[in-house]
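First, one chain by itself: the form predicted on its own, in structure tokens.
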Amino acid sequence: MKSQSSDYAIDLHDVRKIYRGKIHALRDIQMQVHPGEIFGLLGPNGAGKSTLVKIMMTVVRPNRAHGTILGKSIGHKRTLARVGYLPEHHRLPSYLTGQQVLEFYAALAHVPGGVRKKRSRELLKTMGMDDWGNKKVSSYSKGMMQRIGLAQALMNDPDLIVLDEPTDGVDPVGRRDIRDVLLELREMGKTIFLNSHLLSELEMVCDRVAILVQGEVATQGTLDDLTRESQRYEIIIAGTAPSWIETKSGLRAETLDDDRCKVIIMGADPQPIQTVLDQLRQENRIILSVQPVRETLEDLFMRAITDPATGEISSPGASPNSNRKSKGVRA
């Protein structure tokens, strides 16, 4: 796997994977992750997300892969020791207790014995599992095993944390706890690469995202950058829409139920909205609400996986749209 110098925590170029039967799992992937950010990877089932994660962690061999992880070529052994990894559908030794599992994986990562014991106790408490540390994994629920799985990924105090569906099977309280842990890790300067199908979770924690569609990067960047065209302000007022709304550029109005209307001001700049509000007040209009609006991550996701020509949603194994281009902001 060819490497090249990079200031990114993850810098991937021309990553390709073809399985038997000429199944193109990944097609010329280019992806960059900044140090100290939470980066979300999303896409429909069969898009190649887990294959990409496994290539980064050297679990799967690519047909071609150029790039770096933490400044070193993909697969560099000493660099992998600085990475924490939670695989999808991970399996933990059921005959061990939670604390024994953490110490076992820490030993594999060459964490000193004294550090292993202390850190395992700390992480059990962080994950809300301190009362279960001495119980066998065989007695754990799926959500509890996910918590222990995330804890083992942190035992070596990694610089980069790669998580493949970390909240799978975790209840809402557990997802909140894991989300808080990820935000704390980012505050500590850790880089987190997060593969998840829970879009609401990604939207709450990610600095940047990439969407894979049929093995290609359909778009990547910050949510602000990717949703810039949809950003707007919406003002709800009582009564009918003022006649002057339609005469001004960038403004439009929609009639709502219950004798209300919505005034829409396109763009993220708050300055134009002040003039509109002033004019509405001069007319003694009742302003019910003012709020900034943009596409959600779900909106962005659905737009990325929908063919604009046919309206059809991309499905696993389908031929990629030849007109599809990778969009977004790399830097």
Contents of the next structure:
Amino acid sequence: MKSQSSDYAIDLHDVRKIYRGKIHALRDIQMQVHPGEIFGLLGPNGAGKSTLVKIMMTVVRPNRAHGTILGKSIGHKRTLARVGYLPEHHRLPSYLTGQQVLEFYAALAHVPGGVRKKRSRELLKTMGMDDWGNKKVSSYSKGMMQRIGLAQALMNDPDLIVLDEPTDGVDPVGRRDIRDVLLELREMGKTIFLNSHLLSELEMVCDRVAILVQGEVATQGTLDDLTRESQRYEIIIAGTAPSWIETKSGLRAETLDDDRCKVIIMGADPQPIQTVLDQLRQENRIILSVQPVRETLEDLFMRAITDPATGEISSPGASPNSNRKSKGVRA
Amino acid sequence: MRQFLALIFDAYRELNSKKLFWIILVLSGLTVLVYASIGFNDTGMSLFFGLMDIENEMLTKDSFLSRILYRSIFSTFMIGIWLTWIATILALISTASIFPDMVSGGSIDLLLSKPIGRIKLFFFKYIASMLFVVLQVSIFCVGVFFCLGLRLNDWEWRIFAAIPLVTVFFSYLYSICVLFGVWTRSTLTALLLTFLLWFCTYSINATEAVVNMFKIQFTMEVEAFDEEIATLQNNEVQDNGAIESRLETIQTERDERQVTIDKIDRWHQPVRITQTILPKTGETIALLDRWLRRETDINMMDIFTGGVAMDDQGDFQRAQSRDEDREVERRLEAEYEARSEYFIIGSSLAFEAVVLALACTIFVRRDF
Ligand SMILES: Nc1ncnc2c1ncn2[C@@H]1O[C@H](COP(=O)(O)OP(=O)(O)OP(=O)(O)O)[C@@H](O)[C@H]1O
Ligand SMILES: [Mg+2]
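Structure of the form predicted together with its partner chain, please, following the form predicted on its own?
Okay, now the whole complex, with that chain kicking things off.
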């Protein structure tokens, strides 16, 4: 396929990977990432998230891969000068100091000497590591390694930043710092591709997500799009549910404990709830709360990895049979 | 270029952080120091800067023998033992981990994700790994150069030929180490297999030498018989019967020898071919000896074995005796000396190229 769709930052078609031992890690992946957005890739363990990222970064050779990254076909080495990458479980040369690590990898990415010095100091500061820049990496804790690793990915001022579980092992403050850095980078117009298990974290920063299950994209889109179906309003009132609720379409009531009940109105449109509220007021019902509710990323995730036929949650890792039936939701 | 410099610089920092690098450097310095401490004065030789004196009127200051001795210590111990064996083994131990470390999970991901091709990365890293040996040998050579210069007033620039030569010699072994390192990703396995292969080349060379010696021995016997046959046939005076029977026995004995030679040859050929394919570690180092020796052409070993003796005037001359054993040795040596530098280094480099191509292929095709 030609790079006709270069208005995407990442545009993948038909990416396949079969590891030795007939492990189908990825089957026919289609995935698009727009420039300037934060894209979250999630999925259970062994779904193939890291494999996909490694294929983009030329660490793993795909059996088949079409598509482009920053307008150049996958595997084009020179493009990687414009990409920053933080692998999962990265290992840095233990004989280098934090600053030397940054400068070494930046040199491999063609960053000129003067710029390396300046940027490494800035990034150490951004990552809160300025006191540790001159200490050997071997003396770092896990979270500090992760921070240096992230700084390393930003040394070449990349247009696209690919992060494989960047907050792994980082403390809450560090996580917030990283989140802030990511948002700041988006402000600067960078594209960020994020791989993570931490759904709540992704929910906070991601514009779009894709869920990978057993090597296939189960669903992808903006969070709004993916949760639209499940959007609803919930009104909690005192007493038992009025009988007329069940007769109207799109309305549902659930009795809660301690003499309360929940009225659920499906849809994102606020108009229908006004009439319901009017009716309730007329009956002098006490309204305790009204709130819009939507599916969380976790709900979405659980739905994606559950087989609708059997209700079983898919087991981790790539499925061994090659013609797996597609499960989960499609957006 | 920037990437290459970065990798070289990184290799230097890695060495710098290794204790073994400094230990070898200190050992190397001590070796040179001991060498430097050997001096000659009016009464004889002194060791450890005069702590120990060995009186000998032949080894006085500026005597011919003392010069030979001093140079021989260099070629026999400094090159033959220190550089060829001890330093190389230590160098292999300290650099064996470079490639397995590089291809270990987590660190290779970072390298491969940079805009540098896998083949380029592989060879840059390989060349950078040579830094260890280049540095060590350079420092060593400078030391020895000054020892020879100050002690013998003999400013032997050719000593510095050891830097490329030892590096090349080391690279034969290191390529094997890299191949197994990339393949098995285990430093220990790579190291053990490299030593094993080194030992194999060593034994094959030794075997070849022994087989060749027998062959030369028998060939000389055949030559001797041929000579005798020729003289007997030219001799017309004596009674023919005795000559005839003598000729017959000699002829049969000669033919027996020839059969043995053919038998040996059947063994010799495959050994020879294997030797040609394998890297010539020993011979490469011996080249240095060859280049340095030409000048005086007399070696301490020759004096010990009697190959060189003092004549009436007190000068040393090559012995003229045609003792059979020495003749075999001489022919064997001549045969090895006849092999050109180009053949020795070229065929070894060809082996290295094949090994590296294999290692590089594995590296390029692997999923990390
Ligand atoms: N080098 C390899 N050789 C063989 N199989 C592999 C290799 N790397 C990964 N796999 C297999 O490919 C599948 C996908 O692995 P991958 O690491 O991409 O998963 P992941 O989604 O990143 O998982 P996690 O969330 O645990 O990081 C797994 O089944 C794994 O066993
Ligand atoms: Mg992973």
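Keep in mind that this is a model prediction, so the values were computed, not measured. Numbering follows the first chain given and starts at 1. Superpose the two forms; the largest set of C-alphas matching within 1.5 Å is the rigid core.
Under a two rigid part split of the chain between these two forms, are R232 and M129 together?
Taking the motion between these two forms as two rigid parts, M129 does not share its part with R232.
Which angle, in whole degrees, describes how far the smaller rigid part rotates between these two forms?
The answer is a rotation of 10 degrees for the smaller part.
What is the magnitude, in angstrom, of the C-alpha shift at P242 between these two forms when the rigid core serves as the superposition reference?
It moves 4.8 Å at the C-alpha.
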